[in-house]
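Heads up, the chain below is alone and in the form predicted alone; it's given as structure tokens.
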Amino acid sequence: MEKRTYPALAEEIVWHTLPNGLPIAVIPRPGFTKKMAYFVTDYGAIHTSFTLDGEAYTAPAGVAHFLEHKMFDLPGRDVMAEFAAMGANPNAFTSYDLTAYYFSCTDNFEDCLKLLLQYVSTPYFTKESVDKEQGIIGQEIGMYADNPESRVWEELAKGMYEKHPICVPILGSKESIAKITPEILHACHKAFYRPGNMLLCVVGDVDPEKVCEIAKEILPETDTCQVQRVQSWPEEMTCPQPLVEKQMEVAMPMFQLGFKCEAPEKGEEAVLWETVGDLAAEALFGESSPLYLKLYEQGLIDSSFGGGFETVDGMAMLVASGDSDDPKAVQKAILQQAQTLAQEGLPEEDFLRMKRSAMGRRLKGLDSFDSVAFRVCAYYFSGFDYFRFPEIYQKVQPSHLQEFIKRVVTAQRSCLAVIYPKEA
């Protein structure tokens, strides 16, 4: 086992890789009664095309999320009831580029860990259960279609991208999930739920050797599949639809404004890029930014306004969102402020304050078992050791932020998606 220590954060991680290729990360929390385990696969909604042992597959949209639902099935067993009987809280989620299964507990940790590893590694799909799940997820798709917050994001993604699969909803469509079969689910599970494509992360007062012993006992001994992803989605930096407008049952217009960015590579440079993007969002859309105060005083935004930097395999965007009676005026003001910052830069004291604030939020996140486990997993698949984030903040300079805003926050790279109230 390899122990990595981070004195500046008072953190450590114990790493070990099983013979089958599964990496395991244990983050000690001595004296805490709570324990948490994340079992994550580097597989999400965008990974629909791949080859498995030389055979090409193109899975229907929504299959990763569908598979997440079906993984809780074990022959003759009720996984959720078993977790509840042990006092544990299990859950799962599917994003564009990964799927996570996890639980938290105070007692019965080892039995809970065994159950987590058993159900995630056991593919069990019958035609009857797949047919039933198609109806359940079809209803979920309908609910999302009626949700303005979901719709405005989906319209933004479609307006910004034409090749990258982020323009397809994570859940897919009722038409695409109707094409899902047990055979497709088995192929996707075999391709992506193999030990070498996953990570087990545990946070708590646990014995790392015991965690590894349990994983070795439950999971397959070998990982012999040959898998090749097909994920080349070249995109121009302009948006196919600079403006997307829809009507729904909303009280006032709801908008999302996106600025298209070059897709970051993996590793340290990608994390640096992400950190600069987060600081750009803070400089333009943060509550303490001059633009936020100006727009708020003018009545163009309310407390719903904010933004961030979003990255997925093969894409990145800077996003602002909120409610406004005049979203186009907000877009215009953001572009004007970006032009000013691109020319003049941010005052050094403001830049340092923003860095300290962002760093403080990261440090506060270390108190959350959920946040730590998720970020360690997500950054691992991005080729970066998450607990090295202080080094990245030290490297970010005002010139990085100025160059980012100058290059990215332009009218040519922007798309505005708006949901307007239905006309009476």
Contents of the next structure:
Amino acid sequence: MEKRTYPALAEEIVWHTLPNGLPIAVIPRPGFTKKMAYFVTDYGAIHTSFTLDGEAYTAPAGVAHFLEHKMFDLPGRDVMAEFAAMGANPNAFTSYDLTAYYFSCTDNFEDCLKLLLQYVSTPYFTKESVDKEQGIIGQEIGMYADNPESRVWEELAKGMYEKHPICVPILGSKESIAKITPEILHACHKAFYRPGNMLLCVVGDVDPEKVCEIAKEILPETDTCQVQRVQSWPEEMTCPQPLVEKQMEVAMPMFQLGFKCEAPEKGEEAVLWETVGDLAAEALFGESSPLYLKLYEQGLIDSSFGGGFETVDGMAMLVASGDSDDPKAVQKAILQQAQTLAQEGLPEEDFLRMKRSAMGRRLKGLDSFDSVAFRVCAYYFSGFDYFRFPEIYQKVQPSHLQEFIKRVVTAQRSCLAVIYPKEA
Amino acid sequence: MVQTISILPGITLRCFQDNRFKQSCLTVQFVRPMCREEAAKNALLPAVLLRGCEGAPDLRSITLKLDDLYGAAIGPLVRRVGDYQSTGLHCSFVADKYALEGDKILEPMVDFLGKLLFAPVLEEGAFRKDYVNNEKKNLIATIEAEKNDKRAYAAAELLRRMCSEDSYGIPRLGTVSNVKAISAKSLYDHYCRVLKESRVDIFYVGSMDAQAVAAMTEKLFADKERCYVNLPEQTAFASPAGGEQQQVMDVAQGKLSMGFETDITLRSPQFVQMQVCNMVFGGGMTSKLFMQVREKNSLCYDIGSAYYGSKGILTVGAGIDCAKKDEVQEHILTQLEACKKGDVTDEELNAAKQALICSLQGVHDSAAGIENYYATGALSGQTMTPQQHSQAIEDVTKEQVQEMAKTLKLHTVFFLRGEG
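Having gone through the form predicted alone, I am curious about the other one (the form predicted in complex with the partner chain); can you provide its structure?
Following is the full complex, with the preceding chain placed first.
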């Protein structure tokens, strides 16, 4: 076991890797009653093509999310009821590039942890249960279809990308999930729910040795299968459709404006660029930027406006989104301001203030168990230790931001997706 | 523990001293009786105050000030608790010990909060017209955007239709026409009245001790002319039954909302029994509604119930296939009948209790959780600590759940359905 400390944040993490390859991170929270465990696999909606022990697979869209729903079935047991009896709140989510299973509890932590590890490591899929799930997920797809926020994001992704599977919804479609079978679920589980492809992260006042002991007891002793992901999604830096316009039952036009970026690699360098991307968004149109004030005073944006840098395995983009009567005017203003910043750069004083503010906000986020567990996991799969973020902020220079804005925030790289209110 | 300090008549500071958190939280709420004439003004007021004050006359100078305070945040706070509506500001900021070179954060934060609350930018004896007009437009957009989220819209629409003659039917942010009628002068006059007459609840969570916080906040009110007016008592739900109502929208999925009334409110001795009853019926992933309607019959993805203890209302919401409305409604009523017959297993009862207890035990684990629990409790009159509340839940029996279910009467059904 290795304990790493981060004095500036008053944080520490105890790391350990089991013989089967599973990394475990325990983040102590002395004096808190809540305890939380995240069991996460480095596998999400975009990882549909792979080879397992020499055999090639292409799974239907939506399979990772479908698998997430089906993992809660254990033969002869009711996972939800068992968690509920222990007073725990279990849940799970699937993103483009990872799937997370987690619970929070105050009592019975060890038994809850055992149950989490058991159900996520036990594949159990029958024809009947798969059929039934197609009905439930069909309704979930219907719910998102009526949700303008998710629709505008999906339209943006389709407008910007041709090859990267981010242009396919995480849930898939009613048609694609109809093709899911117990066999394909088994193959995906075997390929991606191996200990070496996962991470167990615990936050709370718990004994790290006990956590490792339980994981060792429940999980398979070895990890032997051979898996290769098929992921090559070469993209031009221009967008196939620079403007996407749709109509829905919304009150006011809702937009997302994206700027395509080169896909980041893994590790510290990637995190540096992500931080640069975030700060560039802040400098360009964040709440303390001159542009934000101007657009707000003109009534072109309201407090729903915001943005940042989004990365998914194999892609990255800068996004601004919100409600506006005139999204095209917002796009034009951002492009103009980007040209100004690209030429003149950012005053040193503004840059330092922005960094201090961003650091403070990250620090506040450390009070949230969910946010800490999720970020430690997500950054681990990106090859970075999350609690080192203060060092990254020290490395960022104003010239980084200027160079980034000059390269990325251009008309050629941009796509505007808008959902307009239905015409009466 | 919460320390309560009376600063002036009608002005109360509550402090929860705790040094486990990296962020601290400070809220100031002016408490008003919920009424149609005021709702929109109370909702608009904090947004206008956040546009500028002495020393920080526009949005950008406010944000720069907050950036200097290590990414502190100040936002509007508009709560509805029973017949009361609060209007005020909410601040979160990192604890002093994380600031560089001994910088202080709490004290300048309180000063700044005071400026925003008491020294707004004025012109001709009123708020600035452009600020007011801008924020009116934003508030109207927020009110209209409610329909973007169909689940929230259907839930709110049910309450509006169910409570046509109760304050609970008044939209928390007012209506579009209420907002349109506000002028810079009428809002300013309202603001002066709010400062003078309202009960003020201040809440702090952080590492500083209560007396120090009291000294800082006391200064804010020291020279203010006050004439405190007592609030009316909270009342129980009363409104004529609404029957079956529907609305058509261009949606793929229908939203079924059902409203039930009960005499049991959080002022009743049986309050926690009703909380447990709600959990057994539809309050979570082990509830009857979730297990039977979703898991067993695959009729929906999203289903659940909510109990509004300050009023004595229980609602059920489900996202469903529009063609299956009657079938789902039937299933929901069957599950309620089961509760009324006492058809509740030990597992269901235990799971319901554990879920409530677990969330109560987590209250003390975040600054926002602490503020929300105690500040809302101060408005509703619910004074149990999370510990006491958990104990009361522990003691609830199956028979009590059955008795509570029997008090529920279907009052109004609202169905948001697709065309065709």
